[in-house]
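In structure tokens, one chain follows: the form predicted alone.
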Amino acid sequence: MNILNTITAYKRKEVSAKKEAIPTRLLEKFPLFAKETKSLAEALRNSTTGIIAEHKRRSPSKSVINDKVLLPEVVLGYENAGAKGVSVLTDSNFFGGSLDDLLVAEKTISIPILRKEFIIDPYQIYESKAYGADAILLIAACLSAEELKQFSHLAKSLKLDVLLEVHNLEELQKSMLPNVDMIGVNNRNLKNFKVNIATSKKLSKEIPNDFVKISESGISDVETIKELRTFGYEGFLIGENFMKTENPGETAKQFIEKLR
């Protein structure tokens, strides 16, 4: 069983418990459920840098990355650095995040917020809206073609942008749906955690220009981004490269300045 299967199996139990504690009808009454969302896809299309900066305390592959610096400091630093969006990991068991992180980020910054989560149930989409997300992540490897269709439709009905993540051509072919705004190519092999930027290059020509193309994982230098732009990528999700430093916001600022 690879790590993705382990995580999704855990998620099914976690979501089942959450549904009992806070039913969907209560989520719809949360104050943030009525807030007007900001489009991450639009922000990236209008950007010259395309950086989505991620807050991530730890990961299954690297254990603790940075659990010392406070989230408000990180996300505000990212916004001030010129990031066009912020990704917030809300998984607790594997990544050390929480829904409270989403709430804090929403109160701290004004740029679009992507909820980075392993979504396997429509409940989590309502939850994302209730806790202040502007966009959600759907992972093709976790979901069937029908689930991708249903979940993306639900997200758009709630005015949430949809980033659909793929790892290979087979996943991409079931992901090109009308309610998807962005297609993210994850350069990390989830079976062995190895990273290869060639994955983004290889899949770029298969992604129609209707979608904002985003490259994820393993991006650690400006030259890689400049090269990926020639393949049509407009967004670049970077987390570990910033989070592994003492001051992620300052690191992001120096990185983004080189892109301008």
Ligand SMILES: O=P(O)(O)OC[C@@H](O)[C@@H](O)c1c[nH]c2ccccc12
Contents of the next structure:
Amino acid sequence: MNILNTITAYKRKEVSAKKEAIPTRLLEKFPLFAKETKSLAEALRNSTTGIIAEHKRRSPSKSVINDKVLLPEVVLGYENAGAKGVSVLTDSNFFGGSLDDLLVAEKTISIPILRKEFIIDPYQIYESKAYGADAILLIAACLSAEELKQFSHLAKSLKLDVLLEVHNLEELQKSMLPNVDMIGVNNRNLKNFKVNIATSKKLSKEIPNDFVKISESGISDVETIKELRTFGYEGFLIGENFMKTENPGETAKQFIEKLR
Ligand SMILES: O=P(O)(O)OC[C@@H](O)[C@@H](O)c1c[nH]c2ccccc12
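We have the form predicted alone; now please give the form predicted together with the named molecule.
What follows is the whole complex; the chain from before opens it.
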């Protein structure tokens, strides 16, 4: 079974347990549910660097990336480095993240926060709002066309920006929806974790300009970004290249300075 199926099967169990503990109607009472969200899509459209810096302690393919650094310091470092958004992994079992990480990030920085999660149930969209996210990720590889339509509509009704992630043309074709703000091309195949930047280059011409184009994963140098910009990409999601160093914020600062 590929890792994506393993993760989504785990998520279904995790979400049904959560619904028992905190029903949706209680999530709507959380203080942050009323928060004015900031648009990640707008921040990227108005940016010349377009870096979305990610907090990720580990991953199924890399086990531990960095569990020494403290999230508040990392996300503040990213903001000070000039990142246009921060991505926070909230899955704990495979990526070592948590919803508390999202809460802490929301209290620490003022740039838009993307909740990086395997969303397979509308409950998780209410949860994202309740814990302070400005944007959510929907992964085409684990959702039907109908779910993508429903979930993106629900997210927009909660004033959350939607980043819809694809890895191939078939997934892209079911993702060009009215309530999607950004289309992300994951250079990493979530089924076998192989990374190929050519994925972004190949798919770029198929993505209409209505969507902010984001390239995700495997980005480790500014040359790649400069090249992907010529393919129309305005956002670049980077995790490991920053997180594997002892000061991810400082690494991001030096990286972004080279981009200016
Ligand atoms: O660490 P990298 O290679 O810079 O990749 C970051 C980000 O793109 C990656 O973590 C990611 C992209 N889409 C995802 C979906 C689930 C989990 C993780 C991801």
